[in-house]
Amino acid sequence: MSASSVFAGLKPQAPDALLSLIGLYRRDPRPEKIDLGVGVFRDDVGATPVLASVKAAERLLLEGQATKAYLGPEGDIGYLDLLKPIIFGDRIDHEMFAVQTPGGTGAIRLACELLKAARPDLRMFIGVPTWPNHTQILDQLGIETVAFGHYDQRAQRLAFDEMMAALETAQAGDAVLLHGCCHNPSGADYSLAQWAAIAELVARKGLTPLIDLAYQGLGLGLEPDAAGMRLVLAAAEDGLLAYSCDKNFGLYRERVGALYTLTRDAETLDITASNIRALARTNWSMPPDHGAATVRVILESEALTALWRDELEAMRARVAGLRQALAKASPALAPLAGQHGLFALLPLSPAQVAALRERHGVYMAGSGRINLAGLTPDTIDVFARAFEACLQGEPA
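That one chain, whose sequence was just given, in the form predicted alone:
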């Protein structure tokens, strides 16, 4: 590169590991290969279908949408309002401001930028492991992070006591990032009693929760998946919730998200909302329309809402059934039966992950995270046998 180039000061960045995995999988000629990498729902034949409720809503949009004018900085207000009872239930004690975002990632980014602007010395407590983009966003913004153990990968158990001990060291004004359900990458969620204990600690210590709720409905169901995080938000003085419709509506490429900000008084909310609008303006100016409009059309219709709920339950049941089948296929996979959502974090070293890929055609993230929905009824036993062989005799 020319030393005079404006880009001369850039350093090469490592390619995204999951995107690289996609390329490896595509180039593998083995017909029996198994893709457990990228985190999208797949059905029994390995397809990621467009939901019938989505198709019906899109037909209505095609026939009836009168304009493609900008939505405004907050986005589709009907979409935001119709999601509220699904996310928060019938009772909301806080003042609330909502804005549509490009996916859950946009919501997380906006929330973190808002917190950084409000409190430059903010510390964010964050569980390990977590979704890698969480830490990448926090690092880019220069937000100090304090790690706590969420899941013991080797022991295959939730590290709840370790998390609570870490949060006891937090100070008023610190924030904590929590997965609302279907933890990515471990699948290990808190029980309702544990959520209640977290809520008490958040209130007592004066912490600000940032909830990432990206898989509502794919764990135990729409209501139980939200029950725990509702306790935490209700207990907090202020809180933020980043939401994604990408997974539970199957709208991955449409990037459909929202950020809900909660506080106790109207004056504080007005100031907060003005800052959110300003930050959103410099990030994406106006949010995209189609995905959020599709969700709104579904939720405006009793019939389409019922159809969507049935389709979501079918997706949830498939993933839960895969967990039970894997636990039955191998004692080493038994912990998966008590976890939720698309993902599990297996007790594998990078060398063992490589051995599964090279010897058995099983593709997964180097961390040992798998997307269970990549399995079919025909591949469950194949995968279980390969996993056991790797544990018993292949590189550690």
The other form holds:
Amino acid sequence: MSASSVFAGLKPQAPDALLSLIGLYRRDPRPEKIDLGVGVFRDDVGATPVLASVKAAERLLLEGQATKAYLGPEGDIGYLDLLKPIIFGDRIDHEMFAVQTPGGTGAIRLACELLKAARPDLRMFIGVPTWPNHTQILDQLGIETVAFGHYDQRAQRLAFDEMMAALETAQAGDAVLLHGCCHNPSGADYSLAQWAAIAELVARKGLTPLIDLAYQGLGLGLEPDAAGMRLVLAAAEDGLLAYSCDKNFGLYRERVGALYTLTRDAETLDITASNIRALARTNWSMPPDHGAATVRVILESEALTALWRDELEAMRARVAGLRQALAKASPALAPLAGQHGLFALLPLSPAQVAALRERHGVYMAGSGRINLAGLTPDTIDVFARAFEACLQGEPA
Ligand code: LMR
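Here we have the form predicted alone; I need the corresponding form predicted together with (2S)-2-hydroxybutanedioic acid (LMR).
Now the complete complex, all chains and molecules, led by this one.
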């Protein structure tokens, strides 16, 4: 590199491991390869089709949209309002401000920037393992993180007591990042009683919850998937909820997210909202329209909403069915039956993950996370046998 280049001082960055897997898989010529990498829903033949409700809404948009003029920093207000009862139910005691964001990632980024601006010395408690981009965003913003274990990967179960003991050390003014449902990467969600205990702790300690809700409807259903996190938000003085429609509406590449900010009084909300608008303005000015408009058109129509709910339920049921099938296929996969959503974190070392890829053509995140939806009726047993062989240290 030329020493006089303005870029000469840059340090090389490792490519995002999960996104690199997409290219690696594509380049593998083996026809029997299995993609359990990035988190997209796939059907029984391995396709990720556009939902019929989305197609219908897009047709309406194409015909009916009269202008492409800017909407403003909040984005599509109808979209944000129509999602509210789905996310929060019919009772909201807080004051609330919402903005549309580019995907759930945009919402998390905005939430963290807001927290950093509000309290430069804020500490974020974060359960590990988590979605790697959480820690990447927090690190990039220079937010101090306090990591706590909440999942035992070897035993494939929640480490709830360990988590609660760690949260007991938090102090008023600290924040905590929680996965609303369908934990990524573990698939291990809290029971309602455990959520209630978290809510009690958050209120007692004066913590600010940041909830990442990216898979609502893919665990037990739209309502049960939100019930636990609602308890935490209701108990907190302030809260933030980062939402994604990328998965439950199958809109991935449209990047459809939202950030909801909750405070106890209108004056605090006004100042907070002005900061969120200013942060959004300097990040992306105004969010892209199409995906959120599509969701709005679906939710404005009773018929399209019913169709979307049916389609979401079909996705949910397929993933739940895969969990049962995997649990039957191998005793080592039995814990998956009691977990939720697209992901499971298998008790595999990075070397075993690499061996599965190289020897068996099975692609998964380096952490041992699989996206169950990448399996089909034909590959469940193939995968289970490869997994068992790896666990048993197959000969080189
Ligand atoms: C995943 O975890 O696979 C998805 O959320 C995609 C992403 O952006 O990482």
